[in-house]
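Next up: just one chain, as structure tokens, the form predicted on its own.
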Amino acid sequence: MEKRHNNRPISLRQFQAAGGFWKEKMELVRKEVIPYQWEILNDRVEGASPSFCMRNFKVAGKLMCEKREKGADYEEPAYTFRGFEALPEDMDHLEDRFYGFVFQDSDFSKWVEAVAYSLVSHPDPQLEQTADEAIEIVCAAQLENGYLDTYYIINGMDKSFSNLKDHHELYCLGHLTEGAVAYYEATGKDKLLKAAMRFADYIDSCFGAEEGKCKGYPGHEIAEMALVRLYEVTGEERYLNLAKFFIDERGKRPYYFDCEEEVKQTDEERYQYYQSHRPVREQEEAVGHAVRAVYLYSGMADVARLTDDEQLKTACRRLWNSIVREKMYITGAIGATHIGESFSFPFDLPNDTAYAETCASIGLVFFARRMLEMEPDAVYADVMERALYNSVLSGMALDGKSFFYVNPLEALPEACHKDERKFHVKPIRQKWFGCACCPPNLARIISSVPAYAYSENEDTLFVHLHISGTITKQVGDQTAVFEVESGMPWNGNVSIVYKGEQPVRMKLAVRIPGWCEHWKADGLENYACTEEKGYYVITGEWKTGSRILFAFDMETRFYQADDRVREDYGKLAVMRGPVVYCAEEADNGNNLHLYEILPMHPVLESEVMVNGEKYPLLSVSARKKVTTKPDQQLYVKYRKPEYETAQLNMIPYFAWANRGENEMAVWFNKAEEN
């Protein structure tokens, strides 16, 4: 197959970051939460759910180490398969057998992968040292035909790819590819790369279209991303056919699961919670457990990309419609429901008892990245950057050790401590999680945004997301250099700078926000512009210090969601550019319910301290309903309600739940107004 690029990510090595968010983003996973999640997966954080990660990598290397050493004389010992459970107390007292959940491996491959990131962008000799001891420890753990996941590996290799419905070795596989390529795009080390290699090539032995392979694909996508990135960094062909493979797999009729389990043939269409009731070039609307379902869109698109297959493109835009026009929250978090940390039905959009994982958010961020490979448009990069700046960074506390899985649009402590359709929900972050995919998720996303801001082509650059940093770009046999300082996301100046030593002539392609009505740009006069698909194109020669100055207009803004939406009916939200806005109980009392907001007056702007961060902190005008001493009787005959004057207090959405227990919401219900 031909190998085309429409669009691809910048390397990170190409942008240097210059201050500004997501700088302090980035500093603060570097600094805090890499050094936390290390401690996590070695299980030395006290108070913290144990991880179990690492020492599962050391158990299944001493199998290896023994099995070395003994030869053809080793047998392997007989074990119980057991999963995650009640545990003593004393750590050092555990029996030599895995723990944890089936998928525990994969939480050394995110943390891998986030460290690579930030070895690109600030080398750190210490870090890199852990980083290659870790990799020792995994690497020991391989067996000699290339099989590494740890699950099977200690409990016996006799049941491996048995249940590929429910136990993740081919999600292990994926998540090990993509840490290993990171870890050698940014070091040069290849140790990590060779294991997931020999581990694909494992695989590809075991399944395709050949006869005799198996015909199965995994249970949790992200393998058919993953196999791409491999095949984009060794050109090995084997690696997108296995990825395609899996992908022109996917159901099939007879469903390979119910060959897997030896259940009877019928013509009901089931498994749509692993996105496997038809093939996906027939699926019509997003369904299933969401983040499977953004982790198989992305390797959908990454595949239709590559091999030009138009049907496949169809498919990606079709449930890409399909979640961002019936079933994503204003937030950009995506998955309504706890029953199986799925998507509903279109419309159903509850907001206190919203699963909105934050591992679904980030699957969105790559969904729409791809997309953007695909086919620039900023209808793409506009949901990425809304889930960036909400969905996303809400899932960790502004310290970076505490996290979220859930993320609500509305919170009532007590109800999530009393009432069980809740229990899901958390009023407060968690140190970590038995089920971990969430924290090392955010860390690698975080450490590698430049590369979701910036992409490129033969002659242009695209700036999908304003951020500070200088930005590197070959134009055949000429370098051009750009400097972006950019105020979002609390204000919509953006500068742009040549700062190149020879003059280049190509395109720079800056985003429109979606949110933005208002906007201008100066120092345009000696380049040709147009607009195409939500980009301002700016074509000509750039000279060194030619400048170029955007103001996106960021005034406050007042939404309403599709009549369908039921649970929003009557209601209003808030953002301010790309940041959606709450209204917590530390700034407003309690009983956030009994306000109303009067969208026609002015919104006052100040600031917050939250957690030591300063924030803009909106004043929205609203009324807030007078409660009368409680009757007797719980229903009593309608009488006109009274109102007193009131000032709603908002912050950043991503900010709440940093001043301990409170009530939080998104939506407002709009009073009535003469």
Second form
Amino acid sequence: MEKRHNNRPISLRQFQAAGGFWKEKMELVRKEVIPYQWEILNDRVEGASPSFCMRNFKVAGKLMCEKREKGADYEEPAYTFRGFEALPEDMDHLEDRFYGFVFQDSDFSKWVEAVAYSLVSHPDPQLEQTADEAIEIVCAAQLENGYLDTYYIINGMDKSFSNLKDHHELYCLGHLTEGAVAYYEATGKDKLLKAAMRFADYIDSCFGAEEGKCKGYPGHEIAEMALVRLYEVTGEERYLNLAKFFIDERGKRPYYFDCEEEVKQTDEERYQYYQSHRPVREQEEAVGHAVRAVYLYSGMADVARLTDDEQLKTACRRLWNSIVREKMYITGAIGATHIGESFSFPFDLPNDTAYAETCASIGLVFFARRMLEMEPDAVYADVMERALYNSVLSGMALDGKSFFYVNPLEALPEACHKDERKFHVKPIRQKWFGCACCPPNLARIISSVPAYAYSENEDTLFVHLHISGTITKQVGDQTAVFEVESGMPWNGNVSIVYKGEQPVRMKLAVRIPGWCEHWKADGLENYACTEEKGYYVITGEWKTGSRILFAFDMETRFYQADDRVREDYGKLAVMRGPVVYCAEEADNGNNLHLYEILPMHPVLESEVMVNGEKYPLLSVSARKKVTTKPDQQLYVKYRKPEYETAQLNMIPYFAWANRGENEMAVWFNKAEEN
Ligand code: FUB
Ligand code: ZN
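Form predicted together with ligand FUB structure, per the form predicted on its own context:
So here's everything in the complex, that chain up top.
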């Protein structure tokens, strides 16, 4: 097996979408999100929080007329880490200074990355021209030495790299690199790639183990995995070494962040937020800011794979287990508390105050894919699928025009409006955000989903997510072509037809979803089949027209949480296939908490219109507590409750909040049955 790539994601060029669930989502991103975001980046959307992103690049690159040079009377604006202190009153007459969050540059980088993926599946010369022009603007801001972060270019380079902990220069490098690599791979144009390399080279000249170099590392991780990507596209070892340096340096004593702030020996807790409390190989529990954490773990998995570092692999597995066994919602969401946008302690998974940032779920998908690259095992793909169909997709409205940053599993609009502890939970998706990390992250992951669905090594094509499309694969000098038609996520029928002109001997490894108890496959007579780590591996010679049919049973399933998850104790959640269901007021009336599920009774399946489209509706047998005579007293002596027979109508969780503000819940009390 090739060492560098145990199991690499397919290139988007190897995939041609052919209808189905994800093609629709990719089209939504192409038609709605990418153009809308471009308007946002240029502050042209009335009523939306201004981005200032492209404006900052223009100011930094002196492409806007400077109103005045920084002189003796120059007053440093009062920047805060979390962004501008106050919006200027007169938006038409802004000063030539930096506006927005310190990481505002990254909004462009994520946008251009999404554009790149979209161009591969759907060439669009006009969009490409817009991106080329944007790249010109971005590159104009780059300094001679390669540095490219507009916050410091505009505010003064004297303070650059002085606050690695909270300012995001290395984060901006990471996103710029990811966008640049994707754009290069999509178009063959290397202007942005060269800019990213120059920035990375500059950073490489400043940071490293060599004497005289800075021993710092990113406060917000991502540079690690981005540098690995740069290494893989350029073959330049120095990028891999730099990624490894950042990973190895993290958490060493004395803490770099202590030295940076000139404070003495703080304790571990202070740096859990940044996952820099201990060397990464000694970390046992996923802690701190959830997005940062999964971005770090993704970089660790990349480096562990490429350097065959067993100790690092073990740390990745341990942190993976800490997340999925103790800290992940049933939707695949992570980061239970809004305080520090962080993981909470094990099994603390509140539903109504959940933070569950969209970016954190996206980061979990990144981590899962990298674990799969490290060691193909369907447990990783199961989580990847769970997050994609649930907590990731819930981040975007069905029409692609509004977004959630926070993805709760229970919402009561009145509480969201009146209870300060839940102000972070919005009962309806927003057009945009001042801190706009999530929408462009959604755009880049959705438009590259085929590269999560399929991966390959020399002689094997892995089917992790059964998504419809045609996949080509080189096996030596032969080209294999498979056409996949899949009913996922609504039905479990998956047909795989070999369409290559030449017969090819190879393996097809099809994931048997962890949620599926019964399945069968037809058409396997001429192949040798084995089950390996959750994949059904079909080996043999594939001839034109060979057809295999999988049927994965997709009956509705009820889940209970580990007893230690107090918030879910005695409750049930409902899944069908990979999709988590929720109940909304729109289909059930209010006071959803009065419903109790009867899991032994049949579930009816029908359809409901949401946003002008048909979605599956599950009618779960339930009973509803009768509260006809409200008590005058807040507390009354216990009396035997009365129930009425009820149906609890449930829709896919990702489709919630598309019919205005209303109550929603995923977990319901289980009715006691004799
Ligand atoms: O700091 C950059 C991004 O902003 C983080 O990843 C998000 O959690 C948000 O805080
Ligand atoms: Zn986000």
